[in-house]
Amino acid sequence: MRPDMAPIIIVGTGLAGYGAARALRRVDTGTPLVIVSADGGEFYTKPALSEAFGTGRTPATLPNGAAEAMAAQLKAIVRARTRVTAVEPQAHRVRIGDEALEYSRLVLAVGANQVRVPLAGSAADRVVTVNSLDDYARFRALVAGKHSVAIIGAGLIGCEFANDLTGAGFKVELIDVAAQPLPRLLPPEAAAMLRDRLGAAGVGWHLGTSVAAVDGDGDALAVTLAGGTVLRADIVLSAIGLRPETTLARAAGIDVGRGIAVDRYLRSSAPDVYALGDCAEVQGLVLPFVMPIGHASRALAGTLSGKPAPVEYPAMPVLVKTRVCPAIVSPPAAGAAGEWRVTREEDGVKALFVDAGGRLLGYALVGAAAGERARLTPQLPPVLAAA
């Protein structure tokens, strides 16, 4: 097949994969498109998994479209439950076992994996993670009829699950090696309000410690902390963090840093191979959030349709979905020089990160202070300015 007649292949059907496909179809309805998914190919938003109890959604109702519906909508072939086993950049093809598919351009939107730390104990293999709709379906089945969940990791996902599960009536114990929740996003004063509000809702906090072992305790589990404290829970959920999925790219000889290394046009080191979403490292930035995917998808659509467009990231605040304590965060760039200026009020904490000249570089708005998002966001610098 002539390279220009081969389809564009997108690997992945998360927000990045389907987002790129939708953006492409707005500007190009004719180029053949094949989308390959190791999962069921349903369209859903992964952030919805950590608030599904509170929003009354189940694994059956979370998807907004089945694979067949997405294929029709996108005028594409969607191959669900199909795993790409290798990328061969020089031959412009991917392999699915013994099958070879040629591509004109390849888009890797393979997401990120939950970080797993080695744990001792007879039931370490019963620790679960939730990183997909399939994972969530298994988790919902496990917690049915149960009463308590221990969560390892008090970052964004861990706190959101703690909020959701506590609201659904579960007893939740939240464990983290850091001295506060969301240590990468919140200054201590803002983190303290989130901790206190979740604590008042019923979350038990175990900060500054780690899990040493998970053992069976009848039908339940015994979670031994580093200091010797033993917690008992029906389920242990690990939410330590995400690591970009780079296995295919690395095996293909494509440059990899923390994620698949791409330039402002989302081009990897291999010809005609692009990456976006949680798996991508865009000029040193790994941003596993929703808003960057939208900006990257639109830019990539232009590039794939013959009108190259560099990615630009404006300020992109992150919503922390903890209903008992709303929080909006726009962290300063890594290494930014400045200081946090914190105002504590009865119902909120406003933390502004400013440089020596008083210029706003980031913020954390917790509780009632979250209402200042619209006023403050336009004052922030872009995350990735126009080229």
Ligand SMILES: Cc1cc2nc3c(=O)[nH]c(=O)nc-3n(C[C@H](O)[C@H](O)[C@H](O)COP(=O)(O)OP(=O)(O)OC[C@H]3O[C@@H](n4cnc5c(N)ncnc54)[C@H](O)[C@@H]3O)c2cc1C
Given for the second form:
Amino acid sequence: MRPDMAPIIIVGTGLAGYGAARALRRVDTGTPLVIVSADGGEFYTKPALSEAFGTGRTPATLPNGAAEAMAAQLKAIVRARTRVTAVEPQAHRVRIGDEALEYSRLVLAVGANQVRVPLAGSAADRVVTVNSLDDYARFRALVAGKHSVAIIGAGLIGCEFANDLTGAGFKVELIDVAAQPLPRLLPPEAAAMLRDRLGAAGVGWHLGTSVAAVDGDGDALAVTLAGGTVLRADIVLSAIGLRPETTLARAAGIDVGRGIAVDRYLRSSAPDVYALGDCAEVQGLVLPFVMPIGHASRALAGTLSGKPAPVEYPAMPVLVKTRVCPAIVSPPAAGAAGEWRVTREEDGVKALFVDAGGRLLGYALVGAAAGERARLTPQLPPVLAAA
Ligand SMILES: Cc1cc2nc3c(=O)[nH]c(=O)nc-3n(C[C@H](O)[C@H](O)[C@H](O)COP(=O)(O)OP(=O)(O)OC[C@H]3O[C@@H](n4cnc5c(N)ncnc54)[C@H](O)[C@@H]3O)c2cc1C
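Would you generate the structure of this protein in the form predicted in complex with this ligand, following the form predicted alone above?
Everything in the complex follows now, all chains and molecules, and the chain you saw is the first one.
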């Protein structure tokens, strides 16, 4: 097949893979499209996983469309439960085991993996992570009929699960090596309010310490902290961070930094190979959140349909879905010069990160202060300004 006659292939059916496909179909209904995914190919909104108890949803009701429905909607072939095993950029081919599929353009939307720290103990392999619908289905099966969950990592995902599980009646212990929750997103005063609210809801905090070992204790698990304290829990969930999935790209000789390195047109170092979503490092930025995917999908659709469009990111605040204490964060750029100015309000904390000239560079709005989002967001600088 002539390379330009071959389909566009998208690898991944997360928000990035399906987001790119949807955006493409808005501007190009004709180009053949094949979407290959290691998972079931259902469309679901991943952020819903960490609030599913609270919203009354289950692994069966979380998907908004099966793979077949997505294929019809996108006029695409969706190959679910199919893993791409290699990319051959020179031949414009991907491999699925022995099978070779040619592409005209390839979009890698392969996501990220939960980071796992090696733990000692006889039950270290029973520590679970959740970063997909399949993971969540396994997790829900595990917690059914159980009473307690220890969570390693008090970042966005750990805190949201802590909130959701506590609300569903589980006893939750939350452990983090940092002295506060969401250390990368919140200044200490704002984090303190979140910690206190989650604590009042029943979360047991273990900050400034790490997990040394996880051992079996009958049906339950014994979690030994660095200082020697032993916590008992039915399930241990690890949520210590995400690392972009770069295996395929690296093996294909495609440039990889922290993620698959792409420019503002989402072009990798290999011809006709693009990347977006949690797997991508766009112009040096790894932003594992939903909003960047929307902007990247629209830009990529332009580029794939012959109208090259650079990615522009406005300020993209992230909602921390801890219902007992919602927070909205828009962290300043890494290394930005400035200081946090924190105002404690009756039912909230407003933290503004400003530079020497008083310019707003970031914010963290916790509790009632979250209501100021609409007023403050337009004052923030773009994350990636128009070129
Ligand atoms: C619990 C949780 C809560 C979150 N909450 C928020 C939130 O509130 N706000 C926010 O902005 N962000 C949130 N995020 C982050 C957000 O969900 C992610 O940034 C986004 O979903 C990533 O989408 P993606 O398509 O890049 O990756 P993924 O959804 O991980 O999709 C990757 C896809 O690639 C496929 N794949 C991988 N390797 C292969 C292969 N070799 N062959 C074939 N297919 C392959 C996978 O099967 C999958 O379909 C949350 C994340 C989690 C885990």
